[in-house]
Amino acid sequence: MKNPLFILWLIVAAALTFGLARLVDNAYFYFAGYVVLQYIVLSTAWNILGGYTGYVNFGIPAFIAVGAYSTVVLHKTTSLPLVAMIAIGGALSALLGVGTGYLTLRLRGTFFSIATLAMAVVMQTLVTNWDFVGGSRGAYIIRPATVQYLGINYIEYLFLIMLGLSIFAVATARAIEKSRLGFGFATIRDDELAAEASGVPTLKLKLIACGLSGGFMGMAGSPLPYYVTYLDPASTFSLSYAVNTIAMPLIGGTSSWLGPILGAILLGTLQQVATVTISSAVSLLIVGVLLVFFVIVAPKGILGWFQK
């Protein structure tokens, strides 16, 4: 399937999803749907570096925070629309990804993962001591009640924004997967030394993967202040972001663009249902149980069941 046709199918699926949400006419559907869509973007972004290229990134909250806190700064200093804030947040997170990659990508395996985790800790320390964005006290964002030119309330608008970001992230991941860039990523994942010996520009490709992955994570985090209305370092740098974002592609399958979507929908929906019916405290328990199950039963994820 050609990518333009694939994008059309994604748009149709997004339109049907939004139509279903309007049909249900329940505010919580938008709140829960936003979270699931956010994780589709985050897990797809992580998979570009972790699944396609083979470099496991634990610094996910740092990229989310760059997007979120750039929105806080822009909200306080400008009157830019949210779409522009998302673009700026994504660009800043992409720069952080490239910068971090340049400093750490000479490390491999566990050492790279520890370096990204250390980067997240450094970022949290900086944000906690930055008074302009609230520091450890946090920052309040008053979101508008409605979006007048669309005739919908703001939560529905945020849901639409995240639907658009999901289409963008998934379409990009699929385009990469079957491209020369994607094959370059795969050579690094399978045998980096052999790729270097064959003339593959491994450092350049890894920096591209870091930039793309970080940029999408930043864009996913940019609308967060308007969604939660109160942003503080403890919640923004929450361990659950890193655990969920890594677990979803592993459960769905890291070999394809479809895996992160399946994992995000399955895990995200179960967590939202558990939050309503039991308690939000069981969210990480659900992640742990599913991870153990899939590691034992399907090490290659859901897609592994259907692949030879």
Second form
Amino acid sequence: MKNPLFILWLIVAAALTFGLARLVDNAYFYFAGYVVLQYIVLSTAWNILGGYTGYVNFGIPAFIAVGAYSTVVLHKTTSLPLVAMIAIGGALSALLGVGTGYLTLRLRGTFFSIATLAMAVVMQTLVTNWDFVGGSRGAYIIRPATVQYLGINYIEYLFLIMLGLSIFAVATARAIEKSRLGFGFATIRDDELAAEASGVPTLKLKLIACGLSGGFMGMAGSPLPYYVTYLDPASTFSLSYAVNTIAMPLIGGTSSWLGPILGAILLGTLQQVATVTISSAVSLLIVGVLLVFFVIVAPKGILGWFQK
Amino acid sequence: MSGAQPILQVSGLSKRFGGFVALADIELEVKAGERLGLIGPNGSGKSTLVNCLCGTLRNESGTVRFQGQPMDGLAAHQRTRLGMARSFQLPRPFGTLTLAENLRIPLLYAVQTRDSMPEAAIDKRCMDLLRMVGLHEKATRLPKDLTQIEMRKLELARAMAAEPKLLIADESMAGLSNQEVDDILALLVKLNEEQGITIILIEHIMRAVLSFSQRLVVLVAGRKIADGDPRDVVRQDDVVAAYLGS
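How about the form predicted together with the partner chain, since we already have the form predicted alone?
First the chain shown before, then all remaining chains and molecules of the complex.
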């Protein structure tokens, strides 16, 4: 399928999702749906680096935080529309991605992962000690009740924004997959030395992957302050973001753009249902159990069942 | 020596790992279109030399010139793009890509940076290369389905896909049967004679090296101890001593 046609299908799917949400007509649906959509963006972003090039990033909360806290700063200092804040948050986060990539490019495997984990800890320390964004006390964001020009609630608006970001992220990931860039990423995952010998500029490609992946994570994090209305370092840098974002592509399958979506919808929905019906602690247990199950039964994720 | 211009000039090349001198002051010239054999006992620095030539390792001193251009500071992928290709001692295929896709990589990343190639031409070239090494029927298979010799053929085909002027084949025949060795040798000679590709063959199998090489270089303990006509070189006392003990 050509890319424009695929984007059209994505838009149709998104319109149906939004139509369904309107039909249900329950504000909680938007709150829960936002989280699932956010995870579609996050896990798709993670998969660009983790699935395509094979570099496992544990520093997801740091990228989310760059997006979220840049929104806090912009909210306090400017009156930019949310879409502009997302663009800025995404750009800053992409920069962090490239920077992290540049500093850790000599590290492979577990060492790279540990470095990204350390980067998240450093970022948390910085934010916790940054008074302007509330430090450890956190920051309050008062969001408008409605969006005038669309005539919808603000939470519906946030849902719609996240739907748009999901389309953007998924379309990008799919476009990369079978492109020259995607083949380059795959050679890095398979064998970096052989990739260089075949003319692949591995360093440059790794930086591109880090930048794209970080950028989308930042964009997913940018609307967060408006969603939670109270942003504090402890919950922004929560380990559950990292665990969920990594678990979803692994459960869905890392080999294709579809995997992260499947994982995010399955795991995200299960967690939301469990949070409401049982308790929020159970949602983390679900991740653990599912992850163990998939590692044993289907190491290549749901997609792996359908491939030879 | 008369005739063709040197395609590769190595002068004063040294490489050490900590206190261990892997290569000491290597001088080497390879003429365009030549078939050069490089031999030496295990650990003599053959693969290290290949890695220094191809940019996988950085040499501490000395220079490598390819087509007259110094290669100092150029990364491996840049050297590949300029026309220097290598195969690895142990085949390193891209495991998640099909055979055709494996060959697509150098076409996309080395050949296309020199001149553009339409999509259809790339597909055709991949199949032609696979046919050259007799793997065209397995184009959509993954490398894990290949036998040892097929793997080595894929390795050579991938190096060839980059359309090199100089091909460095690092022990592409280790562990193969006599017949298989002859197959690979015939392929290499064909590439050299029909396409004029300069080939450096690193090999342990004497029969193969002697029938292939026009000139033979011997490395022992990181030093070049002989360089010349293969028949003469293998009779030199120090070469015999290096292999059989004195």
